[in-house]
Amino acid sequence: MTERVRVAVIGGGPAGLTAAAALAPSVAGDVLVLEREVETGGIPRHSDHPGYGLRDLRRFMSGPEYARRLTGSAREAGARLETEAMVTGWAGPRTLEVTSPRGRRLVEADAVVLATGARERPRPARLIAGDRPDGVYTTGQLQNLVHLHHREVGRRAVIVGAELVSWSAVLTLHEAGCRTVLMTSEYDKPEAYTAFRVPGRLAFGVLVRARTRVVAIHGKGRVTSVEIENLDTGQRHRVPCDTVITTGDWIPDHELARAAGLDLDEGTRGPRVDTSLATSVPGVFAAGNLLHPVDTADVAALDGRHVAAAVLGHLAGEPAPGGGVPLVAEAPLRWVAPQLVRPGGPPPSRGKLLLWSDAFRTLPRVTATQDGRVLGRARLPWPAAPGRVFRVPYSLVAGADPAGGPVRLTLA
């Protein structure tokens, strides 16, 4: 069985739902959102704390409320939301293989938006040695257990990581009656903003240790302790606990992008896109944290709104853009998104390039050069730091010569 739709959106999180809400009123035909979970909403659905909706909805709400709001907006706009629908592969450039409790089928679309998001690396991917007891979760698994399934966790937790999402884990553990006894960071100082870190430490009494890492987890049946290493001295000691949360260290859910043969970026590991969020395959677009693992949910949602213009242009028969100037992030910058500037193309969402830094800079200076020529330079009032996306004005690269070489972005 083959179903035909005008637009297929893969992923029912903030980016996918917002893209569907923006597209459905303007598209003659079905806009179908395919979501593998039992409900749409993505990660905010089980992040039961405030802080969502600021940039896209101009509101301050909890994650579940935000997820419901985006779901309602997509439905009211006329999009069709199908849950428990897993896209398992491609049967053509824009034909999807879909499996659900209702059976298997093909979905053929005139345009596809990939909005599959990102996930935290679990313990095995971080190569943490030791036993294999229960009680080791990512933040997403923890929040799913506590907020959706109302399961108990332990009483003493160690968190691997000290970025913003790590404090989200602290809130969830607190609600579940579990005390966070230690938070570790391999960096010189914790990655989260001071505005989150200091109140968090005062409110929950969390001990945060920089330049440390968890090198082993111990316990038979259940976690009983972790082994901590000081990265400067090499000294190790054990911390008793019954729960370990691995936070941050994001990787995009890029399996479908790889299966489709899209060009991928070595830094983000997501699809390479231009400023309109078009991928290397005509008619296939991408949005959200699949492209920049990982930014806040409202920024992902704004990506979904931004991609709609390019999708509508494709449906109207506009030719796929060609050429373009690559953007290259140089160390200590790890990646930049989007990665391609096309002559005459639109600016990126919010007029900002998104970058990731592996080093702290309080008042960072970013320079864009092309073939040895300085295109733009700016000292920014907001810091660059590991563990959070660093935003840079697009104006720095807007004057790139379309016939020139790559534009290189450096951080000082």
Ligand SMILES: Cc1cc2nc3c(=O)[nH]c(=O)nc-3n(C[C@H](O)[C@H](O)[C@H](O)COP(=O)(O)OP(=O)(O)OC[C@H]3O[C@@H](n4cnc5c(N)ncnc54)[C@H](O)[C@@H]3O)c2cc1C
Second form
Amino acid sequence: MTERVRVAVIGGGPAGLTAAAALAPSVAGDVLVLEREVETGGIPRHSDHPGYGLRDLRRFMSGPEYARRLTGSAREAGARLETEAMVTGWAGPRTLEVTSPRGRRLVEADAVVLATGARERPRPARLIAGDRPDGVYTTGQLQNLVHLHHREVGRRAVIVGAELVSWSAVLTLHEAGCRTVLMTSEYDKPEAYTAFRVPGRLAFGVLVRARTRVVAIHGKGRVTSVEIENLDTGQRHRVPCDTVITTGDWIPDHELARAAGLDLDEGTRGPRVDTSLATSVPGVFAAGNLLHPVDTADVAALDGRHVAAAVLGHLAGEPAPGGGVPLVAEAPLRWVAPQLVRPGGPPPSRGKLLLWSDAFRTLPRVTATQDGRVLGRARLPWPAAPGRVFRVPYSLVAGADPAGGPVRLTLA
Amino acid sequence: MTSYDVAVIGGGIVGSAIARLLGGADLSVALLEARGDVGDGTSKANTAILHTGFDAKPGTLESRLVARGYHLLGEYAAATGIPVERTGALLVAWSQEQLDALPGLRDKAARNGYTACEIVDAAEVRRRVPALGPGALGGLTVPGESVICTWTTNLALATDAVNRGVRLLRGHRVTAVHQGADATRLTTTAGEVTARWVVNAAGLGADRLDALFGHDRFTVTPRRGELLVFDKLARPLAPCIVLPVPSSAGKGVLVSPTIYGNVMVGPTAEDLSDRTATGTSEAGLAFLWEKAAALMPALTEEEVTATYAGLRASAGRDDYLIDLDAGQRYLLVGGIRSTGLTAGMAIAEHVAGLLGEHLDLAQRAGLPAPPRMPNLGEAFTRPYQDAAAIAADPEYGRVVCFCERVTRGELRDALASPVPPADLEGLRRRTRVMNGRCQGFYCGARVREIFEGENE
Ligand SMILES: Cc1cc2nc3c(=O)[nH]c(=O)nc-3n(C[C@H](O)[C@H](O)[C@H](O)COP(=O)(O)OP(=O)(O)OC[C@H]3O[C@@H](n4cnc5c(N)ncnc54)[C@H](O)[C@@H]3O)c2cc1C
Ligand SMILES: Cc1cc2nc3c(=O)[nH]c(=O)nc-3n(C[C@H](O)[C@H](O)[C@H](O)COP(=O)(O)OP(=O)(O)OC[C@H]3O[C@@H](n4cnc5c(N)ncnc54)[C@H](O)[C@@H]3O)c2cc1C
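Next up, the form predicted in complex with the ligand, please; the one we just looked at was the form predicted on its own.
Then the entire complex follows, led off by the chain already shown.
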């Protein structure tokens, strides 16, 4: 069976729901959101703590409340939301294979928006050796267990990573009656904002150890300890615990993007997009954490709003823009998103380029050069730090010569 | 207390195959397994290759039983739905010495009765496996080598045994043996079991059990093999099994597609003393990562979805140790090290041959048909892809595990099957649930809930 829709949005998280809400009123025909979970809302659904909605809704609310709001807005705007509907592959450039309890079918769309989000790398992907006991989770699974399924976790946890999401894990563990005895970070300093770290330490007594890594997990049925290594001295010791949470270290859910043969970016591992969020395949667009693993939910949502213009342009028959100047992030910058500046293209969402830095800079200076010429330079009042997105004004690269070579972004 | 004609100890592939075969005769049979589930020992953690036996030591029992098992299991797989992919293998020579060894290997294969091997040049090697790292000098093809699902194999055999009336006693670790005039009393962690005949197929524990029967003839050395499993997105890189040329240092590391659509690199080979050391090691993982980078550089750009280790039961000899002691009414199946998945059904046949001199093993009429196993293979239609299955039962359209695309219907079926899983690990082996790239990030909590029967 084949169903025809005007726009298919894959993923009903903040990015997909907001894109659908922005598109539905202006599109004649169906805007269909396909979500594989039982409910729409994406990750915020099981992230039951405040911290959502600031930039897009100008409010501060809990994850589940935010998820409900975005779902309501998309529905009111006239989008069709289908849950327990998983896109499992492609039968054509814009034709999706969909499985749901209602059947197996094809959905053919004039435009597709990929908003499949990102997940944390689990323990095997981090090559942590040792036994395979119960009690090792990502933050995502932990929050699922505790908030949606009201499960017990252990009593003493070690958290691998000290990103923003790692503190989210601390909160969840605390609620579940599990003490975080240690957080490890391979960086010189824990990644997350001092604003989290200091109260975190005071409120929960969490010890954060920089320049350490977990090298092994021990325990047969259940975790009994982890072995940690000091990266500078090589010294190791065992920390008794019954729970290990691997946090952060994101990877986009790029399976469909890869299966579609979209150009991917080596840094983000998501699709390469221009500032309008068009991918390398005409009529296929992308938004949210699939493009920048990982930023906050409101930024993903604003992507969803931003992508609508390009989708409408495509539906109106505007040809896919060609050419464009690639943006290249140089170490210690790991990636930049979007990656392409096209002549006549719009500025990116919020007028910001998103970058990831592997090093700390308190007053970072970013320089953009093209063919050896400095295009722009800025000293930013906010720090660049591993573990969270670093935002840079688009104005730095706006003057790029459309006929020139790649624009290189460096951090000093 | 029930007394059985035969007690088979060990619910791995070998013990399950034996119990299934004996269960077809007019005998009462018990299958005793120490752990909570069948297939929870060596049989769950191997490289899952259905071997032709081309490189076995000619003239050994192992060589004969691997070659025979290859056909038996191949046929049984077709009858039960155990997924098999006939990928073929390519032995790759990376040095002149290895290149020089290829003709000898081809001849050895022929002495094992396998004549389909061909020597190919470097260009052909590259054509067959374009993603191979630089430096391959030539290769030997083994068209028959295949990948199979070890979990389904073990489960099919055990299920078949149960359907034939074999009493499956899980959680029964044999701790003592009392031999009487007509029967042997086995003390287990869950009570006593008496049987006229006892078959020891206890894998890593076979030597200890053998000692309880008063023997002192071999020691099992656990030889650890660690493995890296790469994401399914890597699968196009490995169109066939890429084998190393064996050297004095052992079989070496292979790159293999898995039946679940992943790519596997391993195993290592390391003799240990701890028979419970199924953890991975830092050195092992680092070594495999280096190997992956050399054998297939593009792999290192892919995600690792799993790492694991299995223990081969090495008995310090070049052959299986299968021996019947008529006086004791006791049969040992020991030293089934690195080929037992393939050989299991042939081992059972061999064992039946030995026992047949003492017991009537004529197969009963009207045996139940072999069980139809759920397909876990990526190359064949899975329920989530099957419009007709979903139309008939919407639960096959309800995807629970997104990475492996396991549906609620499959979880339900596994939980209601004749040999239901004892824990989440068992559910993983029956359905692939939570085995994917996210390792439970999305579905872990829900699967636990389903397993524990809430929200039913
Ligand atoms: C533990 C944790 C705590 C966090 N805390 C905060 C916080 O306090 N504040 C904040 O702003 N952000 C927070 N974040 C980040 C925030 O959740 C993300 O930025 C946001 O969810 C990204 O939105 P998205 O729409 O891009 O992706 P997602 O929310 O991941 O949504 C993607 C959706 O796509 C669906 N999908 C994927 N593939 C398919 C397919 N093939 N077929 C159908 N559907 C599919 C998924 O099921 C999912 O619902 C947190 C994240 C985590 C993991
Ligand atoms: C890394 C690796 C790669 C391999 N690759 C392949 C391959 O590609 N192809 C192939 O054909 N073979 C392969 N093998 C070999 C194959 O896995 C084994 O030969 C096979 O699984 C052995 O099965 P088994 O039934 O003898 O042992 P097991 O599966 O170990 O079963 C023995 C059972 O006995 C139980 N037990 C032990 N002691 C007692 C007791 N006292 N009381 C009750 N129960 C007891 C154990 O719990 C266990 O479940 C590989 C092995 C390894 C480790």
